[in-house]
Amino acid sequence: MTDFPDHWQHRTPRVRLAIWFGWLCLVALFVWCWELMTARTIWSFVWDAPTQAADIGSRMFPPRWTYVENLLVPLWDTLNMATLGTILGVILAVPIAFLAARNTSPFPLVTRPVALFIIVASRSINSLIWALLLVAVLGPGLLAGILAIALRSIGFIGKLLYEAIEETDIRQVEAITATGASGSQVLTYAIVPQVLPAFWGITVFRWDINIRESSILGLVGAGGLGLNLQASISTLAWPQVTMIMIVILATVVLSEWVSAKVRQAII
């Protein structure tokens, strides 16, 4: 018979001690990044931060309603921003995303290594980065924006986009090469056909957040509505940063209905 111990112990003392050492670690980490993140801070500007909000909260209101028509052109170079940087965007994932995956990859060793750093190089460097790279190379203006939209989106489209793709039913591609089908044609007959749905999914989702970043890349000089927002701060014009801030969120809000709308229709 199997002797069992008179008390039973959810956890034995040396198990305990490591779990109580652990947090131990945790706090002193925290205490000292803590330390590291407020050792230039000056707190009498943070005490009399409350104040200063509702400052400028007073003067934010009421809204400079007669401003919108000032917005209509911004508004549309902000779309087109993120609609041709997501279009620009695909076009360059999806033959990364097909190198990335394992299974479509033509050389692992070779191409699938470099495909990744692209994804995670890209996925690493936030737009506004991009943009102000960009707009010191190319210049301000749109093209700018165009380019620094769609070289963040690579990273996030050829990742979800490999995923699928390593995801596929592998029966599926048996059957088609049993066929006596070459590669292309089982990659356009058995894989792609089951990534699509993803893919336009993937595309839609990205498109959605893209708006949302292109509002904001003006404020470096890329266009569109951040351009007319970083304006307003400067000139201390609040009532025009209300009205600003209300289309960002209206137009913010009707992407992220059509985006759900599109991916509901697909899924």
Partner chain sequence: MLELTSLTKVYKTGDKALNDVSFTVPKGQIVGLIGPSGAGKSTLIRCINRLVEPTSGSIKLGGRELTRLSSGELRAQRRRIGMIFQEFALVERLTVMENVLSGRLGYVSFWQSLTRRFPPADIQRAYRLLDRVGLMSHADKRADALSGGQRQRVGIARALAQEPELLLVDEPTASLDPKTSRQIMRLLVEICAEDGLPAIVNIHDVPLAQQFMQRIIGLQSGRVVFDGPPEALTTEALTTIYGAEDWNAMKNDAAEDVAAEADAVRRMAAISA
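Numbering follows the first chain given and starts at 1. Note that the coordinates shown come from a computational prediction; the quantities given were computed from them, not determined experimentally. The term rigid core refers to the maximal set of C-alpha atoms that superpose within 1.5 Å between the two forms. First, how it differs from the form predicted together with the partner chain.
Residue 25 is among the residues whose C-alpha shifts by 2 Å or more between the two forms once the rigid core is aligned.
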Second form
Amino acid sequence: MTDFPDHWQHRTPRVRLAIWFGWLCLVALFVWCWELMTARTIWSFVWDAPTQAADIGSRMFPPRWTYVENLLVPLWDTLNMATLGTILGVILAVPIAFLAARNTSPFPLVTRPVALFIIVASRSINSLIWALLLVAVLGPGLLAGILAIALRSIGFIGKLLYEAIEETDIRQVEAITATGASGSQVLTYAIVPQVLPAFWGITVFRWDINIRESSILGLVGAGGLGLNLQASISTLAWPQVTMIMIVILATVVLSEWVSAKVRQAII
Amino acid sequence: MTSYPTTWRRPPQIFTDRRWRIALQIGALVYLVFALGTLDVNWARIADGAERGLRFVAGFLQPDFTSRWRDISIGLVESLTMTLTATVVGVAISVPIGIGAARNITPRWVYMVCRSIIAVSRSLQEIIVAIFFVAMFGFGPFAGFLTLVFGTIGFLSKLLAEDIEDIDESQAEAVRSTGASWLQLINYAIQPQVMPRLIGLSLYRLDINFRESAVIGIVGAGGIGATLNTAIDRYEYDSAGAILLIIIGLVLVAEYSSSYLRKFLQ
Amino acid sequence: MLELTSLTKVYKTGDKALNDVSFTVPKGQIVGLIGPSGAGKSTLIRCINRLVEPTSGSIKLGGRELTRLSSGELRAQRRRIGMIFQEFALVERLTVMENVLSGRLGYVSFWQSLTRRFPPADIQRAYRLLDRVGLMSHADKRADALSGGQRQRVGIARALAQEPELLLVDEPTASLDPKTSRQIMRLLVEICAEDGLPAIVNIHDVPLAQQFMQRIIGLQSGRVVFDGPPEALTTEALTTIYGAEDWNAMKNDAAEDVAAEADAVRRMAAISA
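Okay, that one was the form predicted alone. Can I see the form predicted together with the partner chain too?
Shown next: the complete complex, the earlier chain at its head.
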């Protein structure tokens, strides 16, 4: 009779050791970061938080329903900021996406890095930070908000679009090239039709995100619902804050529904 | 010999009814006119701002890392530590909630509870959450930490739940048929299938959390965002430029290393 | 008509895809290019319209040298060469008509093509070609709504819309079933005969090549190892091209196809009787 081993282990001892070591490092890192982060935390505030929360919570209800009249114009501004910002962002993002895509970049060694840097810079900086800068430069108002939305959208749309361009079917491009078409004709006949559905999907998706973001840009002075939010918080008008949050929530849910419907229709 | 038509028009692809097309075009035009009409542009203010805009561009091109380095480094440490701790705690909380929000392995009422937690977390913008946490816990990175944890829960639990719902049912079936308990089911059938995705998503969330940590400072939740806000308030555009470049650089590093790590772990 | 002289292509990886290939194709001749995969068939026909850049050698179409052209001249020369692709390579999301009209892109300006305002003569020609390939009623459908055989017919119409002086055909039947393959090949041969068009057909299916081609060129590792009429394509010749085993397997497959098709025809006849 053969002797079968009577013990079995999932992993070799070395791998197990490595995994344990990895976990240990993570825990140590976590503790160290925690210490650093909380070094300047005032714990009495933290322990006091439940009372504070209960206090704010009790003041927030019931919401001040009549305040909704004052929110209609800011709501309209918010929608415009998102929509116009998306349109402007798309207009700026499309050429950048074509410059960034490996297969359509005219001078890949020069244009690709530039286009990719623009995309990365736009993506890493949140629209609220863009708004902060633009409000400082242009003064408070819708224009700063629209530009902030547009600048943030460039990176998002540019990245997804250039990936879609790089994924186009090379055979269709080859076939159009073989007819004697010029570069711009190859672009419009072979590449554009292939990326058009992706383009609309990305645009509508970003519009939906932009509605969400434009509702808070007012916090730094860029107009829309956020302005009212900022004003209500600084005057401690909590019932108004609740009302504004309800309006924001409803808008976001609605725009998400619209964008999901449109994207379904496209695909 | 038959003669062939000499004209051809591309048939409309989406809205086949001509009236609908015209109505939509007019509607879009009217909207644009109205929307642009509400844009009350103060040209004098913009002309004033142009000079500042140029100074900002100059600051971005010639960033000043040194004169505010102390503030910048404090902000950075806060942001980075906040990001890491919030991601770890967020993942730890997301896992049970994510399992609870997977329709195929939990009872109905648990599912409803977990799904509502996710819905609440996802529907509130982080900046609003940050405002509330700052009001409750005071200024500083602790409020930021809580905000990021809150955001992480909505993001990770939802994706994790969707992954669990998408798992290969036959494997779960096979494990169930051996008479395994619920915990054993999770451990043997679910965990191996979703573990790589969970690690990938956590790293992705780490990246997002860093970006968010740069924003929530604006409302007082600590981190590099607070430093940036101060720099802009003081019109120190060269320091602001330096901070933005640091953010861009760190986001790039985080993105590349997380995509590299994800490949390495799979 | 078409004259290739010591055409050679070496890829960057060092692979010699074509090695000193020379032959001429007179007006109206249909040449089948056969050989195992990797023999350089695809590279050869792509060198002729310069989708692939040849390393050395010369290509002359009607006395005009095709290598060493400026990009403007290259466009003008590509118009003279129609190409039909293995997997149709239609622009899936455009209508059938736009796909056929895309054969005219080399003749119209960018703005004309962007606004789809092609000259009346082009549109008339496109309709005539669609009628010729039997798709008159499908002009306004999107290309991805068609079956494989129909798509290849659109591909043929697009190539003919160029009013080419030479047709390059890359594995026209590779993604079609045997019956449709024969229909497509028959259509191609008819059209070439009608217009006196020379064609180079890259084809992996030897029996199909023997049935429809007037002349066959065998490639092996980038070299011409056979050049003659289909009758001269003996078992020995095929063995030099393909190696013994591959060739026998291919012959059996083809016999099965023919038997299956004949069987289907018999059954259809029985049903309709």
